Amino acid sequence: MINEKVGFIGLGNMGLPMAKNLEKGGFPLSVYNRTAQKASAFESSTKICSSIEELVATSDVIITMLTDDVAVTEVYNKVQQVTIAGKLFVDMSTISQQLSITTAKALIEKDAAFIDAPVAGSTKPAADGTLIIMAGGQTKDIERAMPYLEKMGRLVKHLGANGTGIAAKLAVNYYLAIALQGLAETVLFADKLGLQRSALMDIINEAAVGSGVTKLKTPSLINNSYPPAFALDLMLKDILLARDAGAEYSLGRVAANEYSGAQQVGLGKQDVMSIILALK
């Protein structure tokens, strides 16, 4: 069903480059964003819709990339005002598992299909089409979505039924929140000992403790500048979602407190690595 019409709702820092990759893939594409000017980057071949209802009515596969539970609830309430039988919905937002499962059930009752497919990766992988996509839903629905998912990600991992994709995302971001706080504390400790950050990060990145994310955050740490690739506000949202889903562990409690404190001192719109400024 590769000739299906694709709709994309949510053109934020992640959604915009993801939708652009679908456009580059040559799919018949429609887009919608609450702030209409975000759609100005698209070619004339892409249809810019004036409402969610219009996009859903004229699309076969609808992809959503939204900020939080409130935004997802608002969009999917409008979705259900349109005839949706036979359509496939792919929600790539990071939201609560409960809302994801509830949304899936509501759409399936109306003879539509739904998969949760949140992503690992920030703005650069989104632009490069190299995200890791964690998918929950029926196999036939994953297969139907695969041509579009493969344009946005380098790996699509089908984890099981509805809700398992978002479960993996919450677990991964729980780890990431703790890891980045640990990295920030390590850098501050090295500062106290008189080490240059560039030298420290060279060692970390070449050692067993290094990872993709330590390499990704190295320029920000060396320059002490934190433009948002993944905003601290969003990390706080995700670690609180993990807590509410049952991640009641000591490191998680500490991380939730520290990221909350960073948000309160005005760092929420900066990159998550700006946690180092609050800890300092």
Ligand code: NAP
Second form
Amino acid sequence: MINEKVGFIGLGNMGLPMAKNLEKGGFPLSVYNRTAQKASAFESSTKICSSIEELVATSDVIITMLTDDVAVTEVYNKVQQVTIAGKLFVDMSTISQQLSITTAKALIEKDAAFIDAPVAGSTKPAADGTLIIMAGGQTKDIERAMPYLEKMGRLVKHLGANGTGIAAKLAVNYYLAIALQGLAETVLFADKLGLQRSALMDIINEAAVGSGVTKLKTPSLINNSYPPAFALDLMLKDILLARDAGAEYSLGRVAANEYSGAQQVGLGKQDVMSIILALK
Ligand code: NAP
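Target state, the form predicted in complex with this ligand; input state, the form predicted on its own:
Now the complete complex, all chains and molecules, led by this one.
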């Protein structure tokens, strides 16, 4: 369908740059954020809604990018106060597979459509429109969402029915939690041996062991400063979601314990890479 009205709920670290890319794409756009001042970054062509109900009533395709299960439950309860038949909902938050599937069922019963489309990539890919999007749901619904997903991501991978996108996201973030703890321990070990962090990261990033995420976290590690791109609280949420979904393995248990310890010493709002401060 062309000329659909798009609504975006959740203008946090990720949602704001993602919605800005939809605005740049020229779609008729409405936005809503619980903390209203975060919506001030938009052009006058974008409608700022003062409630979820208003945004849903005036949009055809509604995208949500919210913190966790609690936020998604609260928002979708409000969504269902409005007539939603014919509308498409695209939830890009990282939440439990169970909640994602239950929400899909509730909306589909009301003749709306729902896809789960969580993302890999942090705030920079969100701003660049180069996220990796993992989608679960019916092909026709993913095709309907595609013009918008393509403005936010460089790859949209359709994995299967509702809940499969979120399954892929939980698996990928399980790996991320372990990889970042591994990187933090490696840097601490090299510190002990008297190596410069910049030299160590040059080698890691050039060697086979380097990756997108080691490159991304290099400036933070060199400056020993961890402003939030992906908050440590969210990493802990995801490792616990993975555990609850059956990832009962030794490295996952260690990571859950360490990220939880880091949260307890007050690092939750800092970037996930600040795990290094807790491990130290
Ligand atoms: P964030 O900066 O904390 O933003 C969360 C958003 O959810 C905010 O807009 C917040 O509104 C809204 N929200 C929370 N509770 C709500 C409620 N009860 N009712 C209405 N709105 C509510 O988080 P983020 O970094 O953008 O992450 C969003 C999701 O993407 C998370 O599931 C995260 O795990 C996932 N993710 C994040 C990254 C990353 O690098 N940051 C990467 C991939 C995936 P307020 O502004 O009012 O608080």
